[in-house]
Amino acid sequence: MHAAVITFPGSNCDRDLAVAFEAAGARVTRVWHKDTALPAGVDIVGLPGGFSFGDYLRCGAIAARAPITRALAEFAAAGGPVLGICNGFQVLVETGMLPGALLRNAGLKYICKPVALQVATAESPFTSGWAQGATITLPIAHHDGNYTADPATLDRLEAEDRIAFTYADTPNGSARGIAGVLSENRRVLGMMPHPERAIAPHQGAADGAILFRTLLDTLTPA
């Protein structure tokens, strides 16, 4: 498996997400915001946590724009995954490869801290390792993680199965508990909580690296 990670200026997960996409047995190389066009043979895209651009205008907004997100959203329509974690999260919303939006946090303040999520659907590649129903802990370190949708929008994602994570009890303010949202081709995971940084026991849990051994024995052919 070949793992391609994006770093933006303000990027500060992009080596946590290599070694954990490494520690799963992906190859991996580091792609430049500035760059054209993803490397060739890449069987996945992670998008990292951070503030990218200094989270200027809206989080997420300027690396959205970036020269490597009309190949990013090329390889998603073509049916490529794509990770997008906290920020990563925030820059596939503002591109629109996911609905809804990341707001401030409903008691505006920072909040970082290991939380307990709840697998809301197995049914994808990223959370197939788990059964539905789950209960995992996995850190969050964000200011503006608070997910927001219209109500039409909510109802959607809930009838087509598409909310990949809920919070066993909500941090941040999130519409009914969202903490990571699927795509509708269910290959593009955004989600607020960090998997790279609970892949090992000395990280104080190992739920994320599930997560990415799961990724990869999905998408490496049989």
Second form
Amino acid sequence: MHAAVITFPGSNCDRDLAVAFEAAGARVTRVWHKDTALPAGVDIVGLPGGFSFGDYLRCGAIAARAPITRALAEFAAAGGPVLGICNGFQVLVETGMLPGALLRNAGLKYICKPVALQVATAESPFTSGWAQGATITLPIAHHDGNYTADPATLDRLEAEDRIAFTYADTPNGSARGIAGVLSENRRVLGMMPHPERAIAPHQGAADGAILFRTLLDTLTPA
Amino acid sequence: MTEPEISPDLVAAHGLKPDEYERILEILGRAPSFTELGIFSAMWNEHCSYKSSKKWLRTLPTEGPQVICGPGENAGVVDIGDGPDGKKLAVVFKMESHNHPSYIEPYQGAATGVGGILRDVFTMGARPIAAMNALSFGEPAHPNTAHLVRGVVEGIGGYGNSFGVPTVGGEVRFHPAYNGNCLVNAFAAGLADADAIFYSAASGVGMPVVYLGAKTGRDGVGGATMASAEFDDTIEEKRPTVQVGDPFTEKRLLEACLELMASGAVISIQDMGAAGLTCSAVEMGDKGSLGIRLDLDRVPCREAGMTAYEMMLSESQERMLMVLKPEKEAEARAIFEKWDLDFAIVGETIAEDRFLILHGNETKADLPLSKLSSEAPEYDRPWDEPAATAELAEIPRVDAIDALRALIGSPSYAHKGWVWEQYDTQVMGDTVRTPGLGAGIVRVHGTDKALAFTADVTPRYVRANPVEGGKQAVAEAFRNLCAVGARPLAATDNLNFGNPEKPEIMGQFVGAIKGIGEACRALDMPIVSGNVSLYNETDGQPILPTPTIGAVGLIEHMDQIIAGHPREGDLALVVGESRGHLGQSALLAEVFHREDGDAPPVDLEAERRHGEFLRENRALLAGATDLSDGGLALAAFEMAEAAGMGVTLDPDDPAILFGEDQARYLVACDFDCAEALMVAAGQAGVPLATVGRFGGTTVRLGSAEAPLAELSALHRSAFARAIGDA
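Instead of the form predicted on its own shown above, give the structure for the form predicted together with its partner chain, please.
Let us now look at the entire complex, which starts with that chain.
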């Protein structure tokens, strides 16, 4: 599998995401936000966590208008898989590739801690390594992870089984406890928790590795 | 623009004493210009010149086979052995205060404190990999305290989280002596190639001096001078002297600087911290025995119409000054343009010993550069031998569980999750141990090695007995590193005191330095960097003397880490001798609101032996923690609570349960390992005693007991409640 990881100025989990793809066995190409095209033959694009453009204006808003993002949108429109984590999720909602918005946490504080999540659907190239309803633990680390959408959109996400993860005990005010959502074609995932911080024994949690291994299994051509 | 006339009032407003001004007249043979006066005040204030502390700082041990670079550069550099590709690796670290600005404007003060210390580390060519913060606040009921705690914690998080460095440790305390002066001590450590460390000394004549990073604005003008004075009721007027931080720019500056360094374009580099352009330019010239000419018309400015005085004294953040290899200019400029940062050649190195400042076709300053630092005043301030402390008065009887409740329900000893959860503790993916219990641990990326970090001091001890208190701060840092299985390598000292012009304060300073020096020598932990913050007083009321020791230890392989968590049924054993020392203890302070008696004596030989014993027997231990303030009862509770279980301690005597004797550890292991540990202790001549057992759902201290769930709820809610956020 060939993964591209995009770096915006202010991204700070770009290395971590590249390490996680590599640990799962993928080849990784790092892509700069001023580039206008993705590398040829890319199987998946990762948007890392961090504070792209300092989170100025709104989290993810400026990155959503960066030169590389147009190429990203075309890639996704053609069915290419995209994984946006934390700030990457914020970028994906700002581009409109995923519905909803991520507001300031309900408690108005940054929160960094491991949280319990439910795998709300196993029907995606990201989550098929788990049984539906499985409880997993991943770290969160964000100030703006309060997922919001109008009730009709939330109903639709539920009806179409597009909620990927929910919090066991919602830490940030997210509507219906949503921690991650899928695009209509189920090939774009945005999630606030950090699977790339839970891939090795020294990190004290390894559930995140399952997501990357699953991607490798589902996206590598047989 | 015409500059103001120099008058005695203007000189005084710059924090210069009349005799210091006389010295300036002598050096120049004329009166200084306004800009020159500003430059002298920036170079000669306490913060930049260390004029009250230098004499004593020289007595600290700073060398050792592991030390690559000691104090005097932006940060200390210590060897940590080979990396994965055979390259030699080094850890680069320092701790620095941002006390005065944080009190005036907590969010920005704390944020720029973090920014400054990170810059100190990456200026030397290291990528920051860990941060810590040691915070001291006034009593929770004081009207300023909650506001300061929220602002400082949010500011630290706002900067560090965005920059992308994990915060892995630190401490938070409350005491009325900090009501008018909070302390914010920020630590950062970075990882570098030991053969590619960058220093500040310029070399070569006619080399371009390059300005990098953010634009210069009017923020922070006079900040270093402000930080060298006491506070009074004019404090509100000092808000404009606090800088404003932009972690987004700092993150880009980090990446651009590391790329630039890898390109081979850098001759020398210095961050613009306190006293900005002035201090950085003088430092580079002075260390390289060169002069510097700066053309301020070329300095990127954020605001129009800035004067030479303002530009030279601005403390705008996220800026660097560099001496560049001229042939690399195009390459260097391209890197900064890639990251959308300013890159401007603003001057050059010159052969004469001059600091020449040009602005708008005028010479604004023309000073003998080397004299700005070499002729800076140095004081041998009078100091008093600290008075012997009062005998410890009788201590009333107390139920041990009630005493524990008082301790864990006070914000100084409560669970600090409210603080830590606002910091990103895991970015970079290498964090092995997050804050909360003893030292934080970070893996050395791409290797099986790890580094442990801790920051410690017990200010009550230092006030009662500066020498023993100074020793104790180093000893506690040493123990926290040993307790996770690390070999202590070196330390950084952040010395926070009151007004050094008062002999009793100077006596605290001198005593603490003596104690720190003695302990660092005995424990092989040289001081490789540090910072002094004096004049922490408001309306004549000084803080508790607070010499924070930040220390770094090496773990050769992650297999050697001693975990913190006991298992159900493990025995609890104490390494070291328990005599029941209660003078200056947390028990006295929190339960009886008394601070009498002497500080606990520190036996450095025992510290060393017990630390080695712990490391040598780490394979036997399920968990370990050092015993410090709060003693055995608090440590056992914290260790058990974090593992989600109860604990039973056999001793019934409050002095044994809450005594603060030094050179001790609490360890957890199963019965077989405890037997083996007993044998090892006998052979090593190390006192070892079984004191109880971990497990169950009850906390028992001698004959008193309470449900773990009740105590845990109190412990975990007390901090937020104390600052009104429950």
